[in-house]
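A lone chain, given as structure tokens: the form predicted alone.
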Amino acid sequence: MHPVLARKGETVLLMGNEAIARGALEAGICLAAAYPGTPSTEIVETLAEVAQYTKTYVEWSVNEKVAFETAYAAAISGVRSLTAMKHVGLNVAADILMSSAYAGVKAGFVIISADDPGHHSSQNEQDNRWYGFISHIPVIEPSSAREAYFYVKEAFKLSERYGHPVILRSTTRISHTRQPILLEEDIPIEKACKGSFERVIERWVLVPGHARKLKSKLMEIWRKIQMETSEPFVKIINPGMKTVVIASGIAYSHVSEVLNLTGLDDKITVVKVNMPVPLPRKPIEEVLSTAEKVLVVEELDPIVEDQVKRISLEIGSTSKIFGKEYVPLNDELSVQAVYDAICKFLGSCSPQRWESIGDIKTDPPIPPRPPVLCPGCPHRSSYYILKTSLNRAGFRNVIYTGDIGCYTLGYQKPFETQMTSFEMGGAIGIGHGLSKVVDELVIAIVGDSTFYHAGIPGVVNLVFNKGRAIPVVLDNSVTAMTGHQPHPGSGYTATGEATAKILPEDVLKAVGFETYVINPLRVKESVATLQKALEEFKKGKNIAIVSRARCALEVMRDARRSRVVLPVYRVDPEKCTACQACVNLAACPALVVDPNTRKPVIVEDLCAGCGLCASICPYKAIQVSNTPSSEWEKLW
């Protein structure tokens, strides 16, 4: 049984994202919709795994905006719902986010924003608590995985109390940390999963006349939330001290650990903040009435610090308030960073009761390992085929615009086929714009999931406005980078049900492209196809390319399960001249160079049998070394 389905009173070890899913199920959600993105993915992935047992509708939507709209529609019909996304995903859903605050909800509606301080897997580390201010939607911030379980339920209660959406902000460290969690309630068997839409035009149709009235109501709700909320969203520990530390979210966990380690637990008032936006006012006024100096500790931007300073100014407090003078503005906080901040704030440092283990040294030293495409990744072959075809067709100084996905790694040598990467679906729009102002050919490379997410409007615009970029869709039939979630081209839903399969080439043909589909495992055949396509482009036609082969990780997993033997390649040292063409052009991790002979060797345990290195070798020195199953290629 999935641990998320355990009964009340049991203690289960859950990841923060699983804890959020369990809390939402206890709160009685009937619908969840999301687009996968680290560090948020496991929330809806977990809900999908248990959907049939919990009677919950779960979907992977084509992007965060659609996911938000799907979940919000349930909430305005009286059905509790949840949507989840990584921090940059909320940018995609920002339009409907703003409007949802005006119209409100009829049932609990929680938006999970999983932020990524430290850029572990993101293009930026934006602090999404700001979205609470500009949308006037409260932001709740747990300080641990255990609290994530508790506060998602509190978020649903708050949402229903005020008929208002609520943002729950997690961060990578909370989303991916595991903690034992004592389950407080059972998942309800009976839930209100049937909605009823009331045709209240003045509420749901945001024309200016209606929106003006709703804005006044929105501000009234905002003020009530600020003035009426206290515990459990703010807790004062050791009240009445002259020295105060205010900490929000996971920063509280670091503060608590530092005070415990330094023996300062009972000498400082600590204000634990779990709703940084809007900061509940009365508890802060109470603390400021006796405090002489205050340190605000929070990750990334001074969201709480600015509010504390404003409240202090408005009530005439003489407390000295510090924050980002001592607390880093960038990156994740750590116990050491918080210790250093508290040490400077107090003006005296207690002896550290812990000692860093320092850098781990090995002999020989571990070489730096930049991220690379996996062995057998079809993107590697696609890039080789693309560049070879363009070269043979006479195109020089080609500009490659790129996107977000595994294939972004194509920016590295030897491929250098990703020269921009800004946001989901951006490759095509940027490519179109460049094609209007430069003379060089522009190739816009996008993944399949990204194509459905935000690429389709770009290709429509490209044709409509007569751009001359060539879209290339790298189709591996799943959202590979986040863990192989299905998308509209997969043919199955989040819960594994068979569904319509919408192929990229059909969409591209429908909007006006002459579309060429290649199999990157067949290198020579694909090069010939693309040369033909490029000749058509020279004649003025709109062409698009779809390169289709499954993710190598899925293929290798399925091969093990089905006992299908994939080809494995080896280098014949007698034929090899050590020209290094395979190493320099394929850059496959399965290819290593023998330091004695300077000849490449294939690590057979890593080889996925894609055959790109054999296609590249000018001396036919790379050959299949085993007897593969006759139908191995079908796995791709």
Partner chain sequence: MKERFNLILSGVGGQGLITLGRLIGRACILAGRNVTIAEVHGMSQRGGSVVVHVRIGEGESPIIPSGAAHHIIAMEILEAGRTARYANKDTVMVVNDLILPPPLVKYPSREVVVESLRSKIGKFYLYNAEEVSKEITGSPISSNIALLGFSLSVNPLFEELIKKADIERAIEDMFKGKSAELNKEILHRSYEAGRSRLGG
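Condition change, the form predicted alone to the form predicted in complex with its partner chain:
We keep it simple here and write out only the one chain, dropping partners and molecules.
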């Protein structure tokens, strides 16, 4: 049984995202919709896994805006719901976010924004607490994975109390941390899953006349939330001291550890903030009335700090307020960073507490290990095929615009086939724009999931406005990067039901492209097809390419399960001349060069049998070393 389904009173090990899922289930949600994105993915993934048992409708939508709309629709008809996305995903859904604050909800509605301070898997580290201000939607920020479980329930309560959406802001360090969680309640068996839509036109139809009135109501709710909330959104620990530390979200966990380690906990008042936007007014006023100096510790932007300063000004407090003078404005906070900040603020303790042996020095130094395409990843072959055919067709200095997915790793050597990567679907729009202003050929590479998410409007525009970029869809029929969630080309839904399969080539054809579908496992054949396609392009046709093979991780998993033997390759040291062509062109992690002979060796445990290296080797030194099952190719 999934740990998320455990009974009340049990202690289960849950990661922050699973804890959020469990909390939401306890709160009685009946619908959840999301688009996967690290670090938010496991929230809806967990809900999908248990959907059958919890009788919850769960979907992977094509993008965050659609996911938001789906969940919001449930909430305005009285069904509790949740939508989850990574911080940048909220940008995609920002439009409906703003409107949802005007119209409000009939049942609890929580938007989870999983932010990524430290850029672990994102193009930026934007602080989504700002969205609370722009939209006038309160933002709840837990301090740990365990608290995420508790505060998601509080978020639902708050949402229902005010008939208003609520944002729960998690961060990577909460979403991806596991803690034992003592379950406080069972998941309710009975819950409201049937909504009813009330036809209150002036609420749901945001024409200016209606919106104006709704905005006044919104301002009233906003003020109320500021004035009426305190515990559990703000807690004052050890009140009445002259020195105060205010900490929001995860920063509180670091602060509490530092104060414990330094034995300062009984000399300082600590204000634990779990609703940074809007900051509950009364408890802050209370603290400021006796404080002499205050340090605000929060991750990224000075959101709590600015509000504290403003409240201080308004009530004429004389406390000295510090924050970003001592606490970094970028990157994740840590015990170390908070320790340093508090030391500086107090002007006392010495900044070196933990004595590291330091980095070790070796010659050559230990190389960085950025993520790489998996052994057997079909993208590796697709890139090789693309570059080879473009080269043969005489295209030089090709510009490759790129997008978001595993294939972004193609920016690395030796491929260098991702020269831009801004946001979902960006490859196509940027590619189109570039094609209008440069002489070189532009290839716009997008993954299948990204194509559905935000690529389709781009390809429509490309044809309509006569751009000359060539869209290439790398199709592995799944959202691979985030852990294999289904999408409209997968043929099944979040909960595993069979459904229509919408193929990228059909969409591309409908839009007006002559579309070529290749199998990247067949290198020679694909190069020939692409050369033909490029000739058509030279004649002025709009062409598009779909390169289709499944994600190697899924193929290997299926092979294990169905006991299909995949080919395993081996380098014949007799034939190998150590020319390095295979290593340099394929850059497969399963190819390791023997430092003595300079001849590559294939790590058998890693080889997925794609055969790219074998097709590259000019001396035919790489060959299949086992007897693969006859039907192995069908798995790809």
